[in-house]
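Here you get one chain, nothing else, as structure tokens; it is the form predicted on its own.
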Amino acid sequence: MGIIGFGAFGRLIATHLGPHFGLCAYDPAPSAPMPGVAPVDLATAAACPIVILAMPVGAMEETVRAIGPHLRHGALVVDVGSVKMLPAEIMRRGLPDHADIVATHPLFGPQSARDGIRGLKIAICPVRGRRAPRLAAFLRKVLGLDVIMTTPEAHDREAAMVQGLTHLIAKVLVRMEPLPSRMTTRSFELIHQAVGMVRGDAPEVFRAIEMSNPHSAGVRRRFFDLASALDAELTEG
């Protein structure tokens, strides 16, 4: 299997597939070595069986159109963005008809996998070819993750509100900081803990699910949209 993106997620990979693979890693900013997983370049990472695209959403087109030549016949292609119609179409539209293809959001990060994967969420959208099942029954018998098969819209749709939403609070909460630590609620110390679940997470994710699904905009509106109407039902007293 060929990692391309050894970023925080793509070492998150590895973590768990090494046992079941493997692994060569392709990064253009190369990161500490990791056991058991070879630094290869561009062209050898593509050349593998199984093919994972790990780096922002982006990046993937310029990635998509590098890797092409060199996909053997049969590949399978899989992402982990965490917007799936652009991946999805930008890996249909660039990469070879010989080369199958199956768009993935896992929904979960290294913040909310540090006690394991086993019980979380992936999204499996099929895109091109038949293996789409194949690799569910893969995550869910071996891995243990609960698989949900969908389609790259149907993801977004729901994702806008799921991760827009968490995405976009917090980043008004990290703005607000220093917030209370001594007298708190149970309720505010789950928001507290959700916030620092994502805080970590790069810039570039951030703006991938706010600006790179086409649904987000929308929920974003209608948040504001509400809130202003609470605030000026609070304000008239």
Contents of the next structure:
There are 2 protein chains.
Amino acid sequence: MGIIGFGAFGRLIATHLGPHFGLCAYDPAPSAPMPGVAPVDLATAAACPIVILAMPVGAMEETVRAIGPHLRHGALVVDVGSVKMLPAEIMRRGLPDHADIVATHPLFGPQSARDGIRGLKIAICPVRGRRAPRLAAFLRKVLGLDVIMTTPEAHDREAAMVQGLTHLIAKVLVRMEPLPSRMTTRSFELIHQAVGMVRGDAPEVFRAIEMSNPHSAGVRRRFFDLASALDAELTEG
Amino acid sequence: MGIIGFGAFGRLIATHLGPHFGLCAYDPAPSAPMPGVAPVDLATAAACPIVILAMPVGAMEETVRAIGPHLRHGALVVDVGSVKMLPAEIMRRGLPDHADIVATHPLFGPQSARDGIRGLKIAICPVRGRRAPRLAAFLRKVLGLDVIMTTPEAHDREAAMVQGLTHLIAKVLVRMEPLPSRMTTRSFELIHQAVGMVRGDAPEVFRAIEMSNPHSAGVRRRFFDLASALDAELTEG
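The structure above corresponds to the form predicted on its own; please give the structure of the form predicted together with another copy of the chain next.
Zooming out: every chain and molecule, the one shown earlier first.
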């Protein structure tokens, strides 16, 4: 299995797939090597039977173009981006017809997976070929993930609320720091904990969620409109 | 001990103080009677050695005026409002000099106290007399609460962030319902859980937090300004 893009999420993948697959990884800016993961060039990673795309969504189009000529016949290409409509479209258009494609979104990151990934959620969108059910069965039975079969459209509609709102609220609260830590309520502590889970996410993740999901701007608009209305009610008493 | 205002929070108080005190309660709109709590008139409740004010902050001034003549010499009057500057001032101005006063804010409600109150927080502000340390010791040792000794000013400054932000975010998210429940991340689930904890709070609690805390409007303003700036950044790309 070749992992292309070996940042925080690529390394998380390697941690959990290492026991089940021979792994190699390519990154244009290689980080520390990881035991059991061979550092290779792009062509080598792309020539594996299974290729995982773990780069920022913004770099996907260029990567898809670059790996096309190296893909073996019948390769399975899987992405792990936080949005699904745009990557599914990029892969469908850019990858050769002989490659099978499954778009996925693991609904967790290094923070929420700190104590393991069993029980965590992953969205799976079949894009081309018939490999999605078997991939889903592996993720469910071997890794213990909660697999949600969906479409890129349905995914992005829900993710715009789930991730769009979480990251929006988190970004604003981070800008309000320092937040109180002593005189706190249980509900505030939960929100604070949520902020802590996403505050370390790469800026590219935030950009993808807010800007590459066609539904995000509408969710933001609704949030701000409702917030303004509430503020007006309070100001008027 | 006389509880004046026998709504959701008054009943929560009775549940936890029942084993330690003889209790009676007055409410202008009596709810279901509670075993071990004698329903009484205002004068009787106000004539107890300890009087707990558990009505909405908006009704406190009128209540303080009404109970004054009935308070026994050396009575201890304790409020439990979500803000502290206004109630402390109302009690200091309105209660006879012979009454001791401690302003408190239990940083929990019926939801967060569902599994018990041990380890939950309560803010204590001495207002008049020397009874606060003994009250604090009881709350700490007997009820297991985490007692925060503070002043009304310091309390309201921190609570404006803690409760102001929590309730603001919760109110907006409730207005955005239905929220996704399937394709959720751990961080979104934490925020959703926080919303669930405060969504049942009486409207008076929200009003007190947002309108009777002099620092709340400034916190809202900061939240909205930072959110607008973020939105502009995202819109401009």
